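In the form predicted on its own, a lone chain appears below as structure tokens.
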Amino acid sequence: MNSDPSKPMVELRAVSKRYGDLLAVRDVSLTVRRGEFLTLLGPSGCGKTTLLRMLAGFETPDAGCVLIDAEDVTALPPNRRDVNQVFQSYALFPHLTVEKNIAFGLQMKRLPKAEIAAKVRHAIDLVALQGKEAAMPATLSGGQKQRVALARAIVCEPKVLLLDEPLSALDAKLRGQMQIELKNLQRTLGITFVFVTHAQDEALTMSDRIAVLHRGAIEQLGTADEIYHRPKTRFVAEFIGQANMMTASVRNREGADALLAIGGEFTLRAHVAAIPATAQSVTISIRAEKIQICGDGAAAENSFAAEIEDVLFRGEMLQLTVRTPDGLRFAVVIANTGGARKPHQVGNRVRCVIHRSDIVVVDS
């Protein structure tokens, strides 16, 4: 057994998987560090669940190999891999109590009864299910069922825990609570987690790194901050959060600055380092919350006049659509400060500011 902490816990080396005419996974290479919480994020059909199933051993890649703790497990069945999986449906045994559900895997390993009992008690404590040991699954809430499924998966102390959209069946409030609990549990255990979701908030909240998948390939791999603030492609910029995507022509380059023109005479200054040296036009991404509303005060760099065309109430946030005199529209998200004074109403004239560091050039 390899226990070198400098070695990755999981490696996918140029794996591909085809179902008939559909190439579900295209030449994906990925390493997952020991003790890391890595999320596979993307829309339905992007290949994330297929990747997870290849890690679990439920699918065999048509090309490439899968390594767990430096061992090639590509040809091994699921029961010979030191991994466990938590499913979206929980997959609990309905005829077994909470305690017996959790103990099942340990019993299959034929561990001594005293050791099984101790490990089950510890797992129950970790997921806060004290007092539910004798309960049947049908009597549990969705959150409690999820905790049982987690306890059953972690009690065998796998090297890797695979989680396939495990929170999708929960309501919004419980889902948020479980996101925090799941991340805290992972930190406590130090087990490598590979998590699959299509929900941006889950990925951004819990992950050490995120692999964004699109059409069977990894579009970008990085931390939540990197993925959100510095998307590399148009797909990542549009899939994560809310972004204004525009095509801009490069007017000129002056030292550290580049002048970008959008739709004619509307111009913005950006960092020249972000612009490819020979590019005459670029695709830019500007996050909606990065556009500041500053009233009709003095003009600043990258400031422009606009009129509020639409206001959407989103609780703690307001989403505005503003239109410039020459017809460009920007989505703007600002904090909803509330109160009797409502300066952000349809028809109001405002001045907007975009800092050059918030203009991100992406691959189109």
The other form holds:
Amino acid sequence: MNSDPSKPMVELRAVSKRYGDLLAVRDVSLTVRRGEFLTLLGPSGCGKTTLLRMLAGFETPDAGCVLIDAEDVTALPPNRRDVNQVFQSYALFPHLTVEKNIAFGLQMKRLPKAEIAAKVRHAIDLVALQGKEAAMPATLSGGQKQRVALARAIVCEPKVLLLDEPLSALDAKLRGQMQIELKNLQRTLGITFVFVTHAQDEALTMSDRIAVLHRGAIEQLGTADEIYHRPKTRFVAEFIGQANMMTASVRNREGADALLAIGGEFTLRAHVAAIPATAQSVTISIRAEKIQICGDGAAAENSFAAEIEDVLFRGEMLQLTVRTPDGLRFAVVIANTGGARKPHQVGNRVRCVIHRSDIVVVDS
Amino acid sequence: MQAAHATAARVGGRRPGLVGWLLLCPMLLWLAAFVVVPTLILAYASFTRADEDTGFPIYRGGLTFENYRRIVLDDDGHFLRTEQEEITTVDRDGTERVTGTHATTVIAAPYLRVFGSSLLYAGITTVLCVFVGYPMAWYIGRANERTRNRLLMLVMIPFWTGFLIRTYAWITILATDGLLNGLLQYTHAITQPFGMLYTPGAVVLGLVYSYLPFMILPIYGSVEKLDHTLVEAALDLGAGPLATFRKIILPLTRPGIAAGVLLVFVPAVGMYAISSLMGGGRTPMIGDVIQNQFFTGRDWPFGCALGITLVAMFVAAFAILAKFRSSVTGSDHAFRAR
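I've shown you the form predicted on its own. Could you give me the structure of the form predicted in complex with the partner chain?
Now the full complex is given, and it begins with the chain already shown.
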């Protein structure tokens, strides 16, 4: 490999793709670093799969270019690109055994037989499929198929591994387990991963960086922490996690802080350094779990009285809806530590506190 | 492991229950009445002698192997015969000179040779149908639904008219004063009409034309079922278009090809009318010969013997094929996976 470590592994330069009237990808530029786990996250139809298919070579952009390891591969067919994909449906060859499925890419590279055998054995060990070498794909469980698909792709030692919603067909428990395994595998192998998903938990768990896509464009690119805590747009704030989105008018600006009025008299103090001084009205996002409930304590900053209107039992979490005397409703998620005590019940009067740095202005 | 068992149970022949047998009844009765019984009558008649006036079998006249002897051996009782062929060379001044002889051993019995040429015709037809039909079936199978339905319609439209009428249509096209020669002369591509009809080529053309849909439809069936992401996966793993076809597409569409080959080859061997109409009777196929025994030839028992021989050949071929198949698991697994 003639890799220059200072150069990005993948670079999309202003790519666009149109299907008839639909602009699936609009002017997207993106770089993926060497050894990075980058996730393309977005709802269906946001263009994430089209982007992945451009990297794989199944789609050609109408405009812009695709670089892999500093080489322009825009016009290169998939079989001549040094990338491999794990397909959503796994796409295992039904007429070949597990072993032959995994060996397929190496055979296409015309490696010596002994080398193929050794690499296949290593890959099978890596995904813990020992004993399944001679099995046909139809006899495997979903999780096992997933591992074969993974082994088949990584055995080729691609520069970039593309994963198209590989976990979506697995049940929740297995999905959680595979998330950890995938991340570990990526760390061990040091291969650059580009992962496509619509499931935010997958993105947040595994990624070094996440690109949130919406209507064919990148809304925000950043670490899980940045995306989660500092959403830049309304869409990102709404798509990831559970957020209370509100429109507020700016009052009493004092340096980095301001008093934000929501509805009529309800006010919250917040950091507003990012918004222009002239902004009158802003959209704010408050994560449901950032709102603390403290029974009936003293009046701290940004604290307000509310009544519990609804309680949803969600296992380790309780999902509450609280209502202020002004009629404002907040979604609140708190740890379910109650047990038999059940401190939070519909009709209870509580005091809520929001820390000023937890109020994020997403739009002004 | 459980999954493996489930698959095996699904694939392995499950014995039908009472309802199953009831549902099968009409088909079994049909098969018994119109396949098994007639075949048994045919088999019995093939061991009888023909009435000299009517050509009907004399059912109570004792049994004989004579009919089968006539198929396998020639009039002198030989199975093989050596044919001397003169080798001529043309001198510089243009005169031909016999410079030696060349001996070839051929099958003596004329009827066996007709069997041979029928197999050859059917074989050539089948191969041509595969090569012509596969690309068409692929294209139809990969087209969007609208185009696909239209193309399938086009494939099936010829069935709306009788097969004999279509064969006659080919005669008017291929005849010396026919449409094709006329067109070629009109466009000055040729000056003299050339004989296309009544050649082995015309017979093969007629056979391919008649049987092509039977090749296209089953292959289309497996192409349409083929998951296209498998093709993408192969390309993604570095296989070029040719390797993808050879390693993935071909094995996965093999069941369709196998069905097409059977649907074309078996009836093509026994085909009649095309060879006499388009081949001018110069290269008879076994179907024509059998038909003759029942009409102009007036020797029903011999016709029966020819028919039974043809059936026996297919049974043998199927048995060999089945044995071959069970040892090659590849294409079957592709089916099971669906």
